[in-house]
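As structure tokens, one chain now follows by itself in the form predicted on its own.
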Amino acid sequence: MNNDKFDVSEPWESTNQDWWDWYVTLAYNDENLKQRFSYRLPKVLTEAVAGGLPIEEIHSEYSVSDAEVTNFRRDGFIKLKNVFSASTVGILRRQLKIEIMNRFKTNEKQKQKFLSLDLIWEKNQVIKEFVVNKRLAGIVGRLLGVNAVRLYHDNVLSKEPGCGRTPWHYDTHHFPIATTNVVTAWIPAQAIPIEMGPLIFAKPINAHTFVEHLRFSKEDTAYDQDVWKIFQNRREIEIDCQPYEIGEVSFHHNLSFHSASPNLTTESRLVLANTYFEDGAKLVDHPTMVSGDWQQFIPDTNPGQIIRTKRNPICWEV
């Protein structure tokens, strides 16, 4: 047996979207992903200009009910509806366009398929606004019921027209955090139907102590068919597989299982996917290359201390 295969102790040395080339590659494909079906954005997406950013709606508080807190708990996941109106996510989609037109050439968008940018943040003041943000944040804090929750990071993804599966996985196993309260809030810039590849997630929280005892393999795409084939024969999981509409916002757990499906349409699924943390938490002891280029995330902060650089901010606390 080839245990380098398995092995990830080793930290990452190149870039973040040298990682996510990488990690798709990981993820079993056995869709016709030549296929397209045609989606039309809407004229609320495509004709949003600059300006006029709603920032009272950005910040003001979202109220989570304790029938959400609770199936939140159980399940690892929760989609909330009308998060942002439809007039926001289109000045938010426009942003996101702008730094991946910026940042990647025609080229590169047909060659790599998905693309990710991160600490847009700190460049793009729209984009701030998206990221450090008690709205969101403090969805966060409610769900997981802690008294402060800072930012990890922000993740611009576009998922681009032909891309196959995201593997599964849970982001324990990526984020090098010492704690489980972990959530993603994951905002779509976009309606996402099934042919683009929403987030397919395996509930309850607990699917992940079915596929633990598995070995993650760095080099084919054993791991992902493996779990798929476990969370197929409980009858204790449910996979759960819906579409998202416009302002339409998901927050997992960094317990919850989960993956997507091929984009078979042919626009972007652009989304911009913001890491939050209970303050508190410190940097794990042995970071391995599955979390990527984790440095530029918590700069300054040695393995087993407390993250509280100024690029993990506090967003939200009581």
Ligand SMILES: O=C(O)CCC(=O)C(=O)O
Given for the second form:
Amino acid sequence: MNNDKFDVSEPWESTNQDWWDWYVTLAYNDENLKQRFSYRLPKVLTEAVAGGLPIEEIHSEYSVSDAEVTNFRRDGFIKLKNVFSASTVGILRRQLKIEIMNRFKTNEKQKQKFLSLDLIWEKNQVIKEFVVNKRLAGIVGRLLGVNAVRLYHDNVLSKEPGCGRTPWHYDTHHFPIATTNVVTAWIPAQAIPIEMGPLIFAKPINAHTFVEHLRFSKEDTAYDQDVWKIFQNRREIEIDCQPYEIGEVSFHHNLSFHSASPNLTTESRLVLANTYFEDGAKLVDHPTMVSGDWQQFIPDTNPGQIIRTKRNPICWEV
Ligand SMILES: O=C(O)CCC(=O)C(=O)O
Ligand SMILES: [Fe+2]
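I've shown you the form predicted on its own. Could you give me the structure of the form predicted in complex with the named molecule?
Time for the whole complex; same chain goes first.
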């Protein structure tokens, strides 16, 4: 990597996997936390399901209450249970696993890495049903109060056993979309106990204003540690670190500050993370390095133009 790549004002010129390899080095990790917890997947996730994917069910409307919308807007995130049934999560998990195994060699998987794949929905029909998904995009639409929602990208995330924390950040850092109406649906493909590395959220949604003055460090864990210190010392801020049940999905706004714990278990923490945004939004004027290789996700679009490519289909509209 040349020095230019460490200038955050420059575009990122490498792959998304390189981006994650670099990004997790910015997280502070407690060296004493090396213990491995054994994790046994329940049968519903390991046994083949007869009858295949319940297409209608997974695209049907999920009812979001007014109180849930209020909580999302106050906190910047919400965790909703039973968005998918356990057997549906089993189908998703099998496909995510196949894609990860196809792409990464076993020795790479053993390196305690944060493995990432994207644009998988274009080649895997089952995963496509979970990405261009009316139920998830509909939840996002109602949480944001908008009329139509497009896909920014899918992300298959496999935090391997022994992989450390994900650094504190908000996604506004990453997404070159000129709107604050952006939400990521984070869909675990198994339950996530605390030891496996659930997402950790700082609430309320304006937690980012307490850390905006901090200098972003692209070489070490200083920024991550500085954010932690401020969040721990401010009475206005509460840290939410809760396990996920099977079928539970979290939705976080692009202003929500979050990180994730290390995976101290013996099993990969498999997640599908889909990011959706309000239809009509434009590409920002100056995409930077922390946006990763965004041109893949928004092809043939110039800074300032409305985003409406084939890779950004409308997934839900009123
Ligand atoms: O999976 C993780 O540890 C982090 C994911 C994340 O930051 C995101 O989906 O916005
Ligand atoms: Fe994030």
